[in-house]
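Only one chain comes next, encoded as structure tokens, the form predicted alone.
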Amino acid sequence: MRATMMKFPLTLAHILERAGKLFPGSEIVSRLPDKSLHRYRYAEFHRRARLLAAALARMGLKRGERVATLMWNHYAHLEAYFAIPCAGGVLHTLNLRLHPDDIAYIANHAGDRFLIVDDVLLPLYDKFRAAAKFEKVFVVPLTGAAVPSGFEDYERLAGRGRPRQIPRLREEDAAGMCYTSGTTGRPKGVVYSHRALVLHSLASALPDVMGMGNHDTVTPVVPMFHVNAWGIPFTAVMVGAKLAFPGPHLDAVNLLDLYQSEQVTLTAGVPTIWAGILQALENEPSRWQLKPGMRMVVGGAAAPEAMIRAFDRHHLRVLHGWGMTETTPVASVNYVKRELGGLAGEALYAQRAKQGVPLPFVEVRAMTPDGEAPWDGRTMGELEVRGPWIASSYHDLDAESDKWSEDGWFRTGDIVTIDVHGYIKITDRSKDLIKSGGEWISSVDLENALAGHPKVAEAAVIAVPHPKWDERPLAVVVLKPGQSATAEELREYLAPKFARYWLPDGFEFVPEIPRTSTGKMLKAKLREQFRNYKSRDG
């Protein structure tokens, strides 16, 4: 017997045209540069969006053909974020925390025909404009000022004219772009088509995952130009969420006056952010009202258990989640199963500090250079994952075929163990696993036990060079402000959670980490900064 059901593509149109004729006075909030709010509903939005894919298509854009963006997290990037992939276009964010000759490599590279730009970042792009190879660029006038000559304004796009009727798509068509990072190398292009970003956003909305459903608001704090802001604008829109974009304002302050004003219900965002907020909550306990219960999703590096604790005391809950580019990006997110309610104090926290488990239809294996490593909980070895939002190649660049065998399966370079339950724990990046004596140390569980000294606000774990044992622990450490702490104090802090040999051999004290332009730890500095450390019985 044969099922016939009725052909439906999976794109984002369908998302776009289900917001404005569902959700229409669903509000969308953006702080300006100036810190006012700027409010409109889904109805203009919708509007807004469908003005301006007839805009790109009147100016010849062609299906497939690129279009980026450089912008904050507010309202006319989401306009491009629906825009660009329903007028049959690419959505191609560009990371404007990158050094402007990176950002020129992507743009570039990825072949960008179009830019859309914040008049506030202009200066920026001015660095780079000359390397660049655009054809038109069109400015978003968020002061209020006027567009200088030279450039389009993107008022007219957006602002004006009749909406045409959107292309027919396909689920397979390129909807969407980004770039990874770079720690390693020249950055990577990965293409997302309409189908893996509709079925991102379905298993993103799910209960076990983020839950995020109508009556929720939403601020994305992770922004829109790293890896579709984790995905949560186009989740947000589909299930009609109010949302709330910060702008440039990340500091903890804007974030929290944000949250109370609002009375935001789900946030996202790097570990860094949070740390921010925790000192500003626990500074001023009673300045701010939040809501109660607020999730707050936390990805891109792991939550240290005392981040978790600290949150549920102020009545926030941590939602900590694991992804990559590659992965567009959530493929894990940890909540507690039922077979696991039982579970209380430590083990409880030590549970809710993973990465959790995979998403449906992610399949997830760690493999050793004998196979597939058992479910244990204890035994290492590098996170392979494959799925229908998983990417399978990147851009123009057959050099990184490596990172895929031959059945699908993308080798992410991270190091994990997998238990019994089926949740993932990262020990380490596979370059950041240190070897001592030929026995294994990670390097995220030592960092997330300092972290939980209340005289350290982070701390970065790395490997240092030594005669014996080959390779020895060092830990970098930033101390909260005003305090001071010794080796010694930190070393009898971590002793009675390791084995001896996993004690670092040093610890340095400095003002800060060097980070990615995504806030991840640049430990590549690091190691290039105590690459001659000597350590104490070296």
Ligand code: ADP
Given for the second form:
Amino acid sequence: MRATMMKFPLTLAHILERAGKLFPGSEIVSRLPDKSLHRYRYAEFHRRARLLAAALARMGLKRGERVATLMWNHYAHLEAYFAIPCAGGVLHTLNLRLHPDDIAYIANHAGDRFLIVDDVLLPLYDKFRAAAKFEKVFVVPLTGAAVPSGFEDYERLAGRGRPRQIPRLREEDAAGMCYTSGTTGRPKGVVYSHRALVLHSLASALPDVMGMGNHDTVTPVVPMFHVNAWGIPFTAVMVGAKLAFPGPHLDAVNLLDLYQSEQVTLTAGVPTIWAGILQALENEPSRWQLKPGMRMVVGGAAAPEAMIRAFDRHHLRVLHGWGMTETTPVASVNYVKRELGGLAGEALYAQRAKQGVPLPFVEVRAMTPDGEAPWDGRTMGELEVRGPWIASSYHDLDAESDKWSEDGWFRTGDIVTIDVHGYIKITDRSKDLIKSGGEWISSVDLENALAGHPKVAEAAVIAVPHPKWDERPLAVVVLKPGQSATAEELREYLAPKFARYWLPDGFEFVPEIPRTSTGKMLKAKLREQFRNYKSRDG
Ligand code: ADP
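Output the form predicted together with this ligand next; the form predicted alone has already been displayed.
Shown next: the complete complex, the earlier chain at its head.
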């Protein structure tokens, strides 16, 4: 028997058109460089995105050609998010925190034809313009200043002219492209199809994932150049939510002001952002009147248990999720399943600190040298995933094809346990694992425990070479302002929580931990710094 359903392509064009028809009154708020708030509604966003798509088509943008963006999170970036794919092009978001040489490498490797850049980021563009090969550069006049000569004015594209019919798009067409943030090597490019972005949006909106709906007010703090701000701009427009973009102002006070003025209900970012927010809330507990129960999606690095606990005290709810550039990115999110209803206290927080259960249509397994690890919450293995929004290769990079197994799974490089309820727990990235006397020690577990010490702001645990055990853990610790602590004190704090051989051989106190452009701890740099560290018994 043949099914009798229509063939209907899953494309971003549908999301854009639906938003224009159904949600013309939903608001989009953006903080501008001068800190004022720009406001308009979906009707205007829809009109401008269509004008921009038409202008790109008039300039000869062909199917599959890349248009790069070098922009903060704001309305014009959202216009580009939809206009470029709806013109048949590929949205390529450049990471403005990278070294200019790396930005040029990535733009050239991707073969970007045009660039859209914020006027406030022109000084950055100047640093790599000689090395990059854009045919045209469009400047968004966020500050209101005249666009310098030699550049095109973005407002002439998105602010004027006549819209055209959106070309017929196929769901398997390329729509977007992102490079990994390069924590463990040279950035690698992933190309997203319309279908993957649409399915990812549908799944992200589910109640047990982000639970995003029309009544939400959503602030993506995670940059729109970091894996599409975790797909949130697409998901929010699909449901017609209000959006409140932070622009270039990502410090805790500006974010809290925005959460308060717009009564934000859902926000997302990496743990370093939340550590700053928490500090500000603890310093001035009655300064901000936030919407009680605001959900904060935390991902990109592990959310320490102590952070989840602390936000609960402020009536803010952490949603811990895991993903990668290669997984579009959301692949698992933590919610407490009904079968765990009886969990409370320590056990509940330990469960909530895990990276959660896979989304529908994402399949997971943990692989050991002896085959698939049992879901027992103890056996560590490398996490492998597959699903409709998981990459099947990198852009123009055959050297990495061993990341995919012969039976079609993607090897993530993350070492995990999976418990009997299907909760994934990241214990390490394979390159950060500590192998002591043939046993694996989880640096993430030790870091999270240290972060629970009242004097510790944050900690990184790394492997240092050891003549007898091959490697031993060393804790590199940043104390809270004005605090002092001894190695003995921290060791005693950890002792009841871990097996003896897990306890770090040393504790080094440093003013800060080096980080990547997307806020991850740069452990490779720390390992280099402490290469010659000698353990007490070494
Ligand atoms: P890069 O691989 O260069 O760091 P990505 O931004 O794609 O770039 O990072 C994906 C990686 O980030 C994952 O493989 C994982 O190691 C880490 N990660 C993401 N979310 C979490 C999380 N909730 N807990 C721990 N690690 C995470």
